Each structure stands twice: as C-alpha cells, then as structure tokens.
Amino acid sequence: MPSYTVDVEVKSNGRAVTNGSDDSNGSIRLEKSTIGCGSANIVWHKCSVEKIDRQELLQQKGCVIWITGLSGSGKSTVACALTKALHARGKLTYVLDGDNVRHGLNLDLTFKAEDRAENIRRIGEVAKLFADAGLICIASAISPYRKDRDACRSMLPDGDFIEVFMDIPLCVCEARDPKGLYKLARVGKIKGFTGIDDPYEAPLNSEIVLQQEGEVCPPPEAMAEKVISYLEAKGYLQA
C-alpha cells in the first residue's frame, strides 16, 4: 500500500496545521510526516462487546465465504442465491461483489497487477470486519492469484475463511460471456484479462468446489445449498 506524505506544523497550543503556516512562533515543523501502514504510533482499542457477544445476539457465527473463479463462472449469481437462502433462514449476511466494490471503496484502483493485489487486500480487510461483527460475509471476486487469497485467509481465525472454487471450464465461461469481456479480450481491446492473457491460479485446497455435472451446470440455488450444508456441518448457523 502506498504511503502518503503531508507537511504538518504542530503549534504550541497543540493544534496541527497542514501545508505550512506563516506563524513560526512556538511551532515545530515536521517535514513529510509519513501516513501509511506500519505506524508505530497506533494502539488497538479493545471494546467490552466482542465477536462472541455479537454472534450470540445474531445466533450465528461470523465467517467469510470467499467465492473465486473465472469471469462468467457464476460467482455473483451463486453469491446472491446464497445470501437469499441464508436470509430466508434468518441469518444476517452481506455480499462484497468484486465489481460493486470498484464503484466506491476501490474506485481508485486499476487492473494492473499491483492494483489487483490491493483490490483483494481491501476486500479481505472489509470481509474480516464483517465477520468480526458476526455476519456471514460472502466475497465474490475473481481473485486470480493464490498468494492474494492466502493473504486474506491469514487475516481470519482458522476455519473462518471458507474458500469456494467455481470450477467452471474457460470454454463455458467464454461461451456465456455475460458482460462481453471475453470478446473484447480476444480482439485485444482488453489487456491482461484473466484466463486469456493473464493467468488464473486455481485453488489447490478449497473447502468447497462447485462444478458442472457432466455438461450441465447445476442451478445456483443447488450450489448455494451445498455451501449451506457445509456451514451447517461446521456450526456456523448457530451461536
């Protein structure tokens, strides 16, 4: 994550002024104070209401369901089917869709490799907060690189990151091409498109793998039920 620099002037009355000041009386100037990750001047403030209390209130356990796969594999469709089915069971969920977060939280990011990594890191951090709040957070993002997915997994306690691999062949995803992106990538109008001229690193040990049955893809509701069965078996649908 990039660092940002600002000029800060700390006045004798304790006020801080950025971008300089003509009044140098009793002031100390800190040139290019760095604001970014790794600061030694921040301390975690613990609250008396913790994750276990929120889970008891909601009667569920917070976790992150991370749905990964190629564009067109059905990630968003399954995420919506899953949140609908869990909502019907009285469970509180929230979907972090890879496209949706780029409309706000990640509006400043491109599709360069370093920005893709930052995109996934931010989604992972937000998903972690939702899980800590006791929600079942469903993150739906291509997230093509194992190291980025593994980094998100490492943010959460063991078992609270549930990776769901949409193992749908490239030819099927490209035939669907719901956004017309594969067609643009094939003619060179989109560069670095996952599956075409940029790699997708399939998960090696996902908790759940959703696949076609022969040449037929199960309906999203059936795929969602498979995820729900896993959550039930692992005790996430009760406090």
Ligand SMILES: Nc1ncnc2c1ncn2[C@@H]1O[C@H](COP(=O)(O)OP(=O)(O)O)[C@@H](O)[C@H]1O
The other form holds:
Amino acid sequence: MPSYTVDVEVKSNGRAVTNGSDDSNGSIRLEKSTIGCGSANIVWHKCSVEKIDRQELLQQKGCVIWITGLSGSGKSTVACALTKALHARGKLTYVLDGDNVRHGLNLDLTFKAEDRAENIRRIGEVAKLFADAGLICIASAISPYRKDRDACRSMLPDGDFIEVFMDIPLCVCEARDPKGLYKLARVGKIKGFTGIDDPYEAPLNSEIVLQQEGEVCPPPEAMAEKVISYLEAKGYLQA
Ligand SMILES: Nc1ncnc2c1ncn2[C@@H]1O[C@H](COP(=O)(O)OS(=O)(=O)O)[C@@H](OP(=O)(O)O)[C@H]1O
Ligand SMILES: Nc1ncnc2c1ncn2[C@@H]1O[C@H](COP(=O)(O)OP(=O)(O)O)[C@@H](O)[C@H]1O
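Same protein, different form: I have the form predicted alone, so give me the form predicted in complex with this ligand.
Entire complex below, previous chain first.
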C-alpha cells in the first residue's frame, strides 16, 4: 500500500486529532498508516441492521456491475439503459460513471497510471458501500488495468462483482469519437489516451461480454437486457 501523509488544518476552535504530529503552525500531519483501516486501534463497529435486512426491504441483492471498455465503447449508454430498465422493474440502482465521479470525488486525479489506479480504487470502494446498502451499483469506467479491476472484485463477496466487457473494436470507438478526444490524441494534443498511447487490458474472464453482431452494434436496450438476464439467473433481482 502506498504511504503518504495528509495535511489537516486545525481551526482555532478545533479539537486536536490523535495519532498525528503537531508541527505547531496549525497543521497536523497524519501518517496514512494511522488512518488506514488496517491500522492498529481501529475496530469495526457492527450494527444490528445488516445488508441482509436492507436486501429484504428492497427485494433485491446488492451487487456491483462493473462496465469496462474503451472510451466511446458505449459504457455510459449501457449503464443508463440498464439503470432505466431496472428502475422500471422496481429495482434500486445507482450509476457511478467515471466521467461524473471525476467531477467531484476524483477531481484531484489525472490519467497517469497511478491516478487511474486510485480512481478505480475509490470507485470500487464507493460501489462496495452501495452494494452493502443493498443497491445494484453500476460502475462504468474505462478501468484499463486488469490489476485494478481485480482489486475491486476482491473487495466484494464471491459473485457480487459482475464484470461487463464492452468488447467494441478500437476502430469503431474512434469512428464514433463523440467528444473528439481520439482526434486530439492522434495529433498528440492529448498524451496517454487509452487505446492510442496508453494500454487497455481486456478482461480475460468477465461474466458478460457485450459485442457487435457482425458489423452491427446491438441497441443499448438489448445489451442491458443481456445483463438483466444474468442478474435474474443469478438471483440478484429478488431478496
Ligand atoms: N488520457 C485519457 N485516456 C482516456 N480517457 C480520457 C483521457 N483524458 C480524458 N479522458 C476522458 O475521461 C473519461 C475516462 O474517465 P475514467 O475515469 O473512466 O478513466 S479511467 O478508468 O481512470 O482510465 C473518458 O470518458 P469515456 O469516453 O466516457 O470513457 C474520456 O472522455
Ligand atoms: N449500442 C450502441 N449502438 C450504437 N451506438 C452506440 C451504442 N452505445 C453507445 N453508442 C454511441 O457511442 C458513443 C459513445 O457512447 P458512450 O456511452 O458515451 O461511451 P463511453 O461511455 O464508453 O465513452 C455515443 O455517441 C453513443 O451514442
């Protein structure tokens, strides 16, 4: 685990924070080891209302549907079609879209490898909380590195991380180029663009693969239906 320090400003009426060293200028430096969950002196607090109770209330099972693929492969479109179709069936869902999360929670992150890893780790942690809340959480992010996706998988109980691979060829994504980013990447105006000069590691064993039929891409609703069939077969749409 990377180690770093966090600066905490203490207001004049603020309380001291334990386990940090005071540098006497109003700021305290906390070593990550003192704030991480694996550290000493932090004990998990259990509540009497648990995931199973929330699932009973919602009549569904909490899980994470992780949609990965190149920019322009249709991740956000399928995520929206899926949330809409599940919502219509009375199922509680929430979409965590890479683009959107980078507007807030992950505003501080760039596209260099370690920031992408942190982006995925945070999305994974938030998705895990939503799944624990009993929701069907749909995370859609390029998530180009296998190791980072696998780390998110390992945060969840077996079966609850459902990887959906948008297996759409780069040439199709590039032809779509709805934001004009591939064009900029091709002329070197964006460096480290996934699929152009940054790697995309395709899943080796994803639960669901969504792809073209010949030259034709099925409509997003049909792709969403494939995911719903999987959820149904695995019992996620009932408590
Ligand atoms: N260098 C580079 N590489 C890839 N994508 C880039 C880059 N710079 C900006 N963008 C835009 O950011 C969106 C991807 O954000 P993600 O959080 O999903 O990326 S990642 O999972 O951290 O790799 C992605 O959105 P989508 O097109 O929806 O995938 C792009 O629009
Ligand atoms: N199933 C589909 N068939 C045809 N075009 C699609 C499909 N899904 C998405 N698109 C189009 O592809 C482009 C990229 O979709 P988007 O969902 O934004 O991809 P991503 O989130 O992976 O970047 C958009 O212009 C969208 O309308």
